[in-house]
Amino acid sequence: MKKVLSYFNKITIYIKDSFRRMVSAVKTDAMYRRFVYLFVGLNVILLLSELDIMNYSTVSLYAYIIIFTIVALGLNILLGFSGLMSLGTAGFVGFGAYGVVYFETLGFPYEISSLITIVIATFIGLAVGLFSLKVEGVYLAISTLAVGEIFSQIFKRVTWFTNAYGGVHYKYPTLLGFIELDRNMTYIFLSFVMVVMMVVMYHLTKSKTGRALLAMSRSNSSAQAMGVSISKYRLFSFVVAILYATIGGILYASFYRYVQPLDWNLMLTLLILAMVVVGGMKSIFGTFLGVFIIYGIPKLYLEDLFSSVSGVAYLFSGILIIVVVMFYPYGMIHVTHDIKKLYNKYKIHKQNKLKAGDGDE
């Protein structure tokens, strides 16, 4: 009994120390404060919908943005930091959604079902990563596209796993076996997981591993000359990207409670790719911005403004990608830097005019 109490005290002390470090980081690190502001801002939307200030359906839209921000963060690690391409992202999102539903129907709790799904996806990611060691460029993209198409066919034909075109129904998750979440609590859970995944990516990119991935994205030969193991970090980046995509799929099933096979196609993968490119590669908040621009703006504004014209969202996305590639190749997140520069120039110009006026007097 004393050993159990001692072990429990150690865990309690560790949790307290971790909480103190987190609070200290929030106070001292501006990036952590931004994470907290984003979490609070997303949940203010929930409050506004409860007060009937905002449409209740808007919460579902922001839930989609949260889920695909997580997925796009994984692709950003693969594409932006590692310089590798994948066209099978949607397949892994679908696998995450179907997997958590299937394993919970077998009697496993939500956490175990999620863990089993993630572990299986990780092994698949390792297989894809091992194959990626043998191919480069467009051949790598085609091979990952093949993986996505394999998943697509599985979703449509393997009825014991996916119920084919009938789809599968789910329920809001029950955490730890007794905390039953409703729609609002599941939304808060989604936003919390998204912020956690952002923090993980932040620490990853600032670590030795992140620097190795950046070196690999710029030049394999230079990275090898500096002692970076290309095979190791390629495998790592594929596994991390697939991990993020699978978690996104699990959260999709948890919130929307229905999964059907037609959602997980190449078009969705290209949309996620557009989110990363438009928002900003190598940028955490740029990824969130990209998801909001590509999905949020068309759903919130354009579809209502152009309700009589179909396909406006795709037209908007296409034009925006062209504009970003031409003028902001590092993403729309860098528009803020230009705005700051213009504002600073305006302030300096105004101060110079005031000084010139004082000199005349």
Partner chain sequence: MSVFLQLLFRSLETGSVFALASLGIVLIYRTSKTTNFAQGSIGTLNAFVAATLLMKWGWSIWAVVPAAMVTAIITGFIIDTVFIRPANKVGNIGKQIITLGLIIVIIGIIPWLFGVEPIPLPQFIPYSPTTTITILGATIGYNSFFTIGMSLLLMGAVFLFIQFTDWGLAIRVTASNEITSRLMGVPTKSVTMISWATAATFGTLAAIIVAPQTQVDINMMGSIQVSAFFACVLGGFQTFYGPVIGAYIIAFSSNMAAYYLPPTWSVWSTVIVYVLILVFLFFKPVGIIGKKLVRKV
Contents of the next structure:
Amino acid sequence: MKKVLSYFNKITIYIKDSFRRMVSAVKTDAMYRRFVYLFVGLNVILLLSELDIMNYSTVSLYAYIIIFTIVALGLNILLGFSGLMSLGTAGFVGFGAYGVVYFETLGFPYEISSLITIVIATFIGLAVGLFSLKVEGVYLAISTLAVGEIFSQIFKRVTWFTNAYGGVHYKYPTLLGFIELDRNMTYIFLSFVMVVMMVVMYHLTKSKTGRALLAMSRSNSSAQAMGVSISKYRLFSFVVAILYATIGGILYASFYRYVQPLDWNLMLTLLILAMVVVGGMKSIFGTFLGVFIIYGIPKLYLEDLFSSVSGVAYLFSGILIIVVVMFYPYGMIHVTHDIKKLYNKYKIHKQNKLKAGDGDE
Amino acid sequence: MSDNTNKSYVLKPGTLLDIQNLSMRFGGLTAVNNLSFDIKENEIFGLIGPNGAGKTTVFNCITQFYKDKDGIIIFNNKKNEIINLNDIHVEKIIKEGLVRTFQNVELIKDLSVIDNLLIGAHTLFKSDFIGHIFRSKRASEEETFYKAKALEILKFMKIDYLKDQYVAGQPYGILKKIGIARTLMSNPKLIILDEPAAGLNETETTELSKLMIQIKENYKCSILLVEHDMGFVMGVCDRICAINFGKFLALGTPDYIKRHPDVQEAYLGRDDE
Amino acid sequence: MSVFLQLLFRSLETGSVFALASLGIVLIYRTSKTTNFAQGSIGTLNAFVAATLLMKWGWSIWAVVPAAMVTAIITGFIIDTVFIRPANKVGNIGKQIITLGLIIVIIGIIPWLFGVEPIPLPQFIPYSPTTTITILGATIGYNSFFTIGMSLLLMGAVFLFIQFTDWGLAIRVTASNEITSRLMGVPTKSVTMISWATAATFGTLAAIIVAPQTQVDINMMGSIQVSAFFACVLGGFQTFYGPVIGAYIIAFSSNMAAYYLPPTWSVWSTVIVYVLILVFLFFKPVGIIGKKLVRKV
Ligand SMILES: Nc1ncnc2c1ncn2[C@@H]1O[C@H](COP(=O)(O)OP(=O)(O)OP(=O)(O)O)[C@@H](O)[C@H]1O
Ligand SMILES: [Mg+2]
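Okay, that is the form predicted alone; can I get the form predicted together with its partner chain now?
Below: every chain and molecule of the assembly, starting with the one above.
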């Protein structure tokens, strides 16, 4: 008992300590400040909608963006950092959504249901990761495609888990057993989780772990020579990607409160892939931007403009993904960077001109 | 394999690496054929031979990239234990104190120079991913510590002004230097360099020669290198082993190798070229 | 016996569909060094051409199929020249992502060109008592013979072409090493174009053969595409015939599983086959035909 207590104490100190350092880091590290801005910005949208300045449904749209940002972040770690392709993402999101609902119907509270779902997802992730140690390249990509397909069959057929085509209904989460969230609170909760997941990714990727993932994907042999264990980091990336997807799924069920089997198909997987690629591989805010471009822009603008033409959203996403891969491999997040660069060039140019002018006088 | 691990091996005092009867086949092709040589402590050792002689293959055998080979490779590791490298997994080789570069550089283009160096220290980090997620105190301290170390090495190599730049787009000479700098991060006993001077111009090559000797002296390690630039090899190496078609030709001081008839023949050819 | 024969024919028919699709995939994989994930979608797109010509313009099935072949060839050419060839520098995963993007584009373009309603497409030889034959108690439609025969003939022609003609030689050397072949004067550009065109026609044919079972709609090739890919990994990407063998194995085993397993299990037949193949891959990661190469460092 004492041991447990001391262990518990250690953990709290550990968390407190890292929290304190994080708070101080907000002052020094611009990235943390951006995380805070993003959190605030997302909640301003909520406020605007409450004040009837924005549509009620806009919040729902941003909830979707938040959820799929989390999912896409996971895929970004896998694809952008570890250079591994997964075509089963949608299946894992679906699993998270059904899982949390199912375990809550068994009588577990929200947190425990989520935890059980996450633990199971970890094991599935480990299995996929183990598989990836033996099977490589296209063979692996196609295998994940099949895993996605197996999931979608399960969603359609295993009635006790998913209620087949009827789908399952859910409610807004109750935290700690007594904090009953409503729609707005759930939205805030979602945005909070997203920012936490972003911070986790930021920390992970800017560390030995992130460097090892990059080393592994950029040159397998060189990574091995530097002592990076390929198997460990492959397993790790698959587990992380699947965990992010599952958490996204749990939040999906929590906000939309209805899960049905046909949503978790290859098309969704491809759109998530598009989000990562279009937004920017390896970029956290790029991923958010990517989700906004692929999901938000069609919903906010295109579908009204082109309501007579169906499929325009897909056309938009598809062309964008191809164009970005071919001509803009760092993704749309780099636009700001490039504009800044252009602007700086322009400024320098202007200054030089001024100087030259001075000389003339 | 398993009974090998209990075997004890011997090395002559002052010897760091001893390769005995190494052979490696690819299908019908014998890339390395019953090759033996040894490297002393604090020595720069050159391995030379015409194109396709099997030099890179020897490196890949030593660093355990190839598994199905004959012969033993005895090494005096960081803890001063005498081990057979064949018992070590390729990813654990660096921990024993042996680190290499690659013929085609193999750096991570989309990381900064200093981050590339930090990968060289991968095995020295003690924190795990939990620590990284929470940015634990130890993880941050480690990061700062090895960053400082990397900076020191970059200063030693006189490329510290590049530390925060991306590797992509750097000139070839710089890439080679970063590759060497990365090996120094792991406190190695033996550094293996595959064609460090290839693609460098004359001044860069001269600079590299000096650097080799400085590394040997400052970092108290041995260097095993493959190079086609004979001037460079003869200038920096204490001893040289020449091979052709995977077979041993001669081993000795640069002067001895220069004058060795078999070596001359291998490089100049007899009548048939 | 009659049931078995019936199943055998059904498997040969679905197997041919998978085989056509997977032969296209492996052709492209070997010459363009990318996995064409859009193989099924390309087939669907051109099946829509066929169905539209037939239903809305009143052409006969014997006219619309060649027409769809022509549009398929054009699709293949366009994809190769506009997307794949210029993307040579973006790397393997990049090219794969482009083909995945193509799926999205095609799904976006179909409703725009052909409307959102599924369109029916009849069999080559409509099923009726006069167009069937009974062998050992098994009733088999002429259409089955026709589609199986046509597929085998076409694939046979491709193998002969690859094995015995100059162009086939060009395909084989491009497959083994693109850069060297280009330096040696092999017209690799035309080779990849031919591959894409062939793959597109095969994908289209596969779609046209399965269309009568349901209708021509956007999702028709979904599971077929997955099976075709699985045929490739099962047979291995290293030979042209491996995937074809894989295709027939998959078709045969899932049909057998669907029939012989108890009803509660038989709905899971495809899943069971997928899982079995995944397990198989775990132990033989490059498929039935294919060996692991020593990685060059
Ligand atoms: N993984 C491999 N599979 C098959 N053959 C190989 C492999 N690696 C090397 N070889 C062959 O072994 C021989 C020796 O190659 P190696 O790369 O060791 O030569 P090298 O001495 O390093 O040449 P260079 O000076 O050109 O770098 C060559 O004929 C090469 O083709
Ligand atoms: Mg070499």
